[in-house]
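Only one chain is included here, represented as structure tokens and corresponding to the form predicted alone.
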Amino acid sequence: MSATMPTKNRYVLNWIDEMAKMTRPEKILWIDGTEKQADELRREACSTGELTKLNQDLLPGCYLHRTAINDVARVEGRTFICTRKKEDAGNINNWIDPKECYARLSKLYDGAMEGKTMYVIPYSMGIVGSDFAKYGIELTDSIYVVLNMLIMTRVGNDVLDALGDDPGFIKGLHAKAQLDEENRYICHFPEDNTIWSVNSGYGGNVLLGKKCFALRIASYLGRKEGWMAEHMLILGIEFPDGEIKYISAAFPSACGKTNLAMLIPPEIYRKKGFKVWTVGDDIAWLRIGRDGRLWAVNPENGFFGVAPGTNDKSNPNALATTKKNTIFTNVVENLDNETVWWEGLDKNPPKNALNWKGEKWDATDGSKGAHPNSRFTAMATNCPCLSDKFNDPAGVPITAIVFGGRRARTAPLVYQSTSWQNGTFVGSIMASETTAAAAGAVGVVRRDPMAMRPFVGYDMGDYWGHWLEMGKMIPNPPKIFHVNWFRTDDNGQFIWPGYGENMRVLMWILARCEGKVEAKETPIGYVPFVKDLELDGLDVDEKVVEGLLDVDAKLWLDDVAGIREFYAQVGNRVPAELYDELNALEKRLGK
């Protein structure tokens, strides 16, 4: 490489000739943030039907893509933590032998760049500079990825500069080779700093800041380094006298994350005064600030979204975030206009359209049109309620943090843990229960511990462990609680009403940080009073709140045994602590 390149530092410049000699491109280009590139970059990918350039006055700076019909989401069956030791990875991950992964994917590497272009990528995940930020450089053949990582990250020779000679970048490598399913690997090797992924071009699998980096990557550095790398939205809410509280949740998915971290607040608060800010709606990192208290920041640049059901009813905000310079991956194309649609967006499908495979659709006949991944990929700046504090380098102060699941029955509305130590073990025991609209049994019970299951870079075990040594550095910890939205009547209905309503939880949760109400003491933790839940304005009966705060001992102690099973699944590394707040909890469920 030439003294020309925008950085000097030697291993960036070997590990990229090394990359170069085993993919061989016919050329290489360094991308360096500026619109004008990557402008460049978008009319040549409209030139090869990559992208679709949408009606510019509609949308501006909007585009379509089209993944392959076999690569449509995230596979965690081909993704892989490569630890010199099987046991570091854990039973929860997939693992290979990272000398015989380097091997087997090498071949699958080799030559698959001849003819295309590598892009080279550096990116920082957080604010360039900031105590935070963490840089990658990321090597791909595909301009999809390259525009997308321009949203989703902090891209540029600023990152470069940054660096310096440090070794320590992140070091990813892409390459869409054949898109062979039975070859495609997602393959992260923690102790080398390392991400390889090859034969996808979905977003999930090949925007290597994303889940590859911000989190498995990321929760093994925190863990080193002591921060936490977490699947969270970061929410602030605003009080009438211009004091915002911060708030971190984490749901697994359909657990609606993007709507709470954009919740619109019910009229009874906006009428007051109270405004909701979002600083991120997937990622957070945290770290503990001179004052004591726990920090977040969001990671990220921008949102890839799921599209379907985000509509003006659900997400406001969401859909106004995708109105300008956003990409859409895999949705409806509507040909009279060039606009786009989804199954969810509106009650009006378009008549002359192709699917998100590029096909004739007409929705008369019964089929989807989109496809039920499709997303957005949306600056976050695009957002009509993202927080003035989400480019400030030292983050946000965390109050509170919240776990949530789906459960029909078990789980009350809201309960608080009663220490550091217990919140824990409330965030391990997660779990979501399966809907009708996933394949297979309804109501089985999926453990989803942090709604980090698919995202922990080492052993689940281990992982625990270094949330219960956090608390113990934490000197004025934030407060746990779980909540469930999705309590269900004897016809399966909902009985709570859920999206903005959701505030009048969030409200106690806040109250009970700042020890403005009591609680009711319950084998579980602390239930609300129904008085100390603001009702006024709520289709809802005190009587039907009452019983969504309501803990069943019988339903508990069956959980109790999933979750037994659970751990002895993650296995011996599930810390003694953990067992103690399980063996305590039986105990007080009367067992």
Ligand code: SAT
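Coords for the form predicted in complex with this ligand, given the form predicted alone:
What follows is just the one chain, with no partners and no other molecules.
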């Protein structure tokens, strides 16, 4: 490599040499984080059709991308944790022996970048130079990946400067290759700080800073180093006196994390001067602060949000965030004015349009125009409700942790765990009906502990053990809650209005943290008395809310059976404390 290299770090240079020998790109281009370079890449991507430039008056700096039609979501079946010992990856993760995996993928990477450019993206998860930042370098043959990483992470030469001569960076290699589904691999080597992804061009499979690094590799590092990487949004609620309390919340992909993170307070709170601030919408890195509380940072720099359903009622802040400098993926292209559309944006689908596959499309044929997992990649700094702590390396202190699933019946609107250990148990038994964010059937109930099932980079039982350990180490831990916005009535309609109204539940949660309200003890934990939920201005009957809070012992006993099965599947590293919790729950339910 030439003398114009932006780093002298020999670990970096040797590794890039080695990867280039295998993939054989025609050129290597270092991404420097400048607008000038990004603009050249955008221009190139538009000339090849990889991107479509949208109407620059209406959507300045915005572009559209379409993935291959067989490549529209994360592929959990093709995602592997490659630890030397299979037991360390655990039963829930797919595993391949690292030696075998490197050999198998090397064949797929062999010459995969011939005639192409290899882009070298030095990026930081967290504020560059801060104590809690971690650095990665992604090598990719995709301009789309480069441009997304420029939004989602902090990219540039200052990352290389901050890394200096250190070998401590995450080595990510991505090649689109033939986008061959059969040979698609998203592989993590936590013991080598390495991620290899091949044959995909979609979001979470290829933006290696996100799920691959900031969750799978980071969760592994967090266990070793005494911190936590979680699939959580972070939001702040500002009280009329200016005090801000922070909540982090874990929900499975496509269950409304972005909406909750950016919620607009209902009128009743707005009038009084309450505000909501977004720190993050997907990932939280949590560590113990000097004050003995748990502190959270959002390691990302942008939002990779689900487009369908985003509108000026459900999430006006997200919509505003996407009005400039945004990359849209797999949405509808309105050919009349070169803008974008998706189901749930408004009631006026464009007549002259292309669907996410690029085919001529018109809503009258009944088909969906945007893919259900279509996305926007938008800069956090475009978000009108971005917290002023977003760029604070210390992050924010967490008052409450909230777990949430998508359950039609079992889980009540909200309940509070009785201790950190019990809260860890509540997280471990989270379940949700599946969404379109991962390939596979939609609407099937599956256990998704802490919303981390696809993202823990080691054994799930050990991960729960780490939660319990952290609980012992945090002098002043957050209280842990569980919410369910998705209970349905006999007609399958959602009962709770959701969206901004969810703030009413968050306010009860904060009141509980401050010991300001009593609660009803149930076998599963503390549930609100209806009188303690602010229902003013809400078109939901108190009786209905009673129903939403109801705990049906029969359903829960069925659930206990499901949990036992799941724990058995997780295997012999499930901590004894969690079995204690499960047995105690079963007893309280009256078995």
